[in-house]
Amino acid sequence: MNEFNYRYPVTVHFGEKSAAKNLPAELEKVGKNVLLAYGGGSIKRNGIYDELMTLLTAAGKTVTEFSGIMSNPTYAKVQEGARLAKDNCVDFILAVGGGSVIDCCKVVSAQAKTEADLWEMETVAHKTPTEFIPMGAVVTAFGTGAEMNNGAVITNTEKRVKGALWGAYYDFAILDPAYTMTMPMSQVISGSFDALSHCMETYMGSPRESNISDEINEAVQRSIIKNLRKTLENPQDIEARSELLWAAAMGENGILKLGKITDFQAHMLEHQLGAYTDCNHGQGLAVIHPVLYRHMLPEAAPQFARLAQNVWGIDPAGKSECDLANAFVDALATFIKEVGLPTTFAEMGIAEADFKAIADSTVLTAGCCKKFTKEELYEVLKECI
């Protein structure tokens, strides 16, 4: 393993009724003015909004609402939230939703404390913010494990770039599996695949030989596969939902990355696809992964062969390393089809028009075992049609 330093700043309250049990004590620690952030309004239809507003009112908080955060949050939306926070002297942000809401608020928290343009600060001056509005997260949709770190994926529509900005860590995160029971099944599937993708992208980084982080990672991948299948068989299986919720958190709380340099080339390519098409993130990853992995196969064969055996249960008897590596990619592609994810861009309504621009603007990741060129990424995109 590579050397590392590890500190985990987010307090996690996991389990049914965890908001009612833990939010009052957390709210005692923060100021009076709260920014309540959420997405399209599903929390008002499923009762979560009323429950949280009751708790906020009982705690004596003055609430400003920041709603309408989209599935691929834009930098313009970040600026809207920052203005609301400044104008209302917000002391605390409570983000309620999935990765999009949670990511957006990380950057709102930082932007509200500085007059500098955060995008320019981080991407041009290469400086990171140091002051933040404190935050808490209530997770209603799993996938990215966004509540577990301070990275945010934000789309700058003017620059046509979807990329990472760094904001605040959450002081606490409430993970109640019951809150995920009203997720549309398509979102459950795409979110679960995103979590699986995060695990695979971490696993594929260096060092290439197996270590304890990778062995934990293999267990998380097995859990996602098993419990997504259980959820599809019985959407009301709250135990399977709880496993998926914690697996997503494990994918991004740093545990799997200890001693690793991660890969994330598939994510970088999908981010730029999203910048140009506003497509569903998990679906885009599902199309890209098998095609990209076939391009990586010669370099990644040892890791793919381990995944074939240790995650997908493929019998190694009579198979070469190359055979096992191919069997892993085949198993992944079959699973994608099994759970109802798209296997081509055509199924997503995505045409080839911008593929060259997408490839040319994609970040090439240092941790990937294959050193892709922009030209090869262009070929990958064309093969995804």
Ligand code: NZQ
Contents of the next structure:
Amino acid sequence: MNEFNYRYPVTVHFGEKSAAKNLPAELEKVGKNVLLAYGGGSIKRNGIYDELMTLLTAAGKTVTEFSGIMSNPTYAKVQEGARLAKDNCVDFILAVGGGSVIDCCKVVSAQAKTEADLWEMETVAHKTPTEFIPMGAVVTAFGTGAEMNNGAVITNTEKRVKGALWGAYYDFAILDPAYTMTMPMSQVISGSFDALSHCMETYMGSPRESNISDEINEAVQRSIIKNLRKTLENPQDIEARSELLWAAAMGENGILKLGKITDFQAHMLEHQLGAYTDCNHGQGLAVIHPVLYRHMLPEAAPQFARLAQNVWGIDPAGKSECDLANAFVDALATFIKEVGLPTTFAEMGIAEADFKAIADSTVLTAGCCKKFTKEELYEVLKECI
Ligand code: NZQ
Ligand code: ZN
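Return one more block: the form predicted in complex with 5,6-dihydroxy-NADP, after the form predicted alone shown previously.
And the full complex, kicking off with our chain again.
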């Protein structure tokens, strides 16, 4: 294990009816003016909006709505939210949605407290904000685990960069599996794959020898694979969804990362693909992962071989480490097809993009066992077409 400091600031309220059970007490702790943030309107169609509005009204809150937060939220949308929060003297932000709404509000909460340009502050001056409007998250889509960390993935459309800004942690997160029942099945699948990717990217970091974090990680990966299959078989299986909801949170709450330097090279590449194409995050990862992993295979063989046996149940008898590593990448690629994820950019509707510029603007990660060059990432992208 590498050395680490661990503190976890987010209170999690998990389970059916957890908003009705826990939101009133949480709302008592915060000020009167609430910014209710949400996406394109799914919460109005599935009843979550009405339920939360009733709770907010009963708590005597004055609500300002911040709606239309898009998938792959933009820095411009962050500025819109920050202006609303300032103009309405907002004391508390309630973010209701998937990773996009939850991420956007992390930065709104900081931007509303400063006149500084947060993008410049964080990416040029390398300073992080220190003042935030308190926030709560109501998760309606699993996958990113964004509710459990303080990193926000924001697209700066002018700079053509999709990158991390560090915002606030949520004070609490409400995770009700019933709220996820109306997720489009394509989002269930891409979100689950995103969660699996977070686990793999963490696992592939260093140290390369297995430690306790990796052993927990293997269990989370097995759970995601099993419960996505169950959900596809029976979309009404709320138990399977509840497992996916918590597995996704586990992927990004830091526990699997303890004692590790993480990899996340697939994510860095996908984020830049997103900056140029606005594609779905989990789908982009599904196309990139097997191709990138074939490039990583010689260096990553010991870890891939462990995943083959401990996650994918591949019998090691008569197989070399290299055979097992290949069998892992094959199993992953087969699973991607099995669950209906795209296997090429063409299937995602990405016919053309500036792959050279995407590769050149991708962050090279320290934890990846292979030291990729931008030229090789460009090759990876071309193989994904
Ligand atoms: O906008 P609405 O109308 O709400 O519809 C959303 C959206 O269209 C819909 N949806 C969500 N819950 C629903 C629902 N539809 C019906 N019923 C429900 N219960 O799902 C669509 C996708 O939502 P979105 O929030 O965009 O998806 P996701 O959770 O995958 O978030 C993606 C964003 O998170 C970032 C991604 O890069 C992307 O920008 N990530 C954030 C991470 C983090 N902070 O830790 C880690 C990830 O690696 C990722 O990069
Ligand atoms: Zn992700």
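Shifts are known only where both forms have a C-alpha. All values derive from a computational prediction rather than experimental measurement. Each form is matched to the other, and the largest set of C-alpha atoms that superpose within 1.5 Å is called the rigid core. Residue numbers count along the first chain shown, from 1.
Segments of at least three residues whose Cα atoms shift by 2 Å or more between these two forms, after superposing on the rigid core: Only one moving run appears between these two forms, namely 351 to 353.
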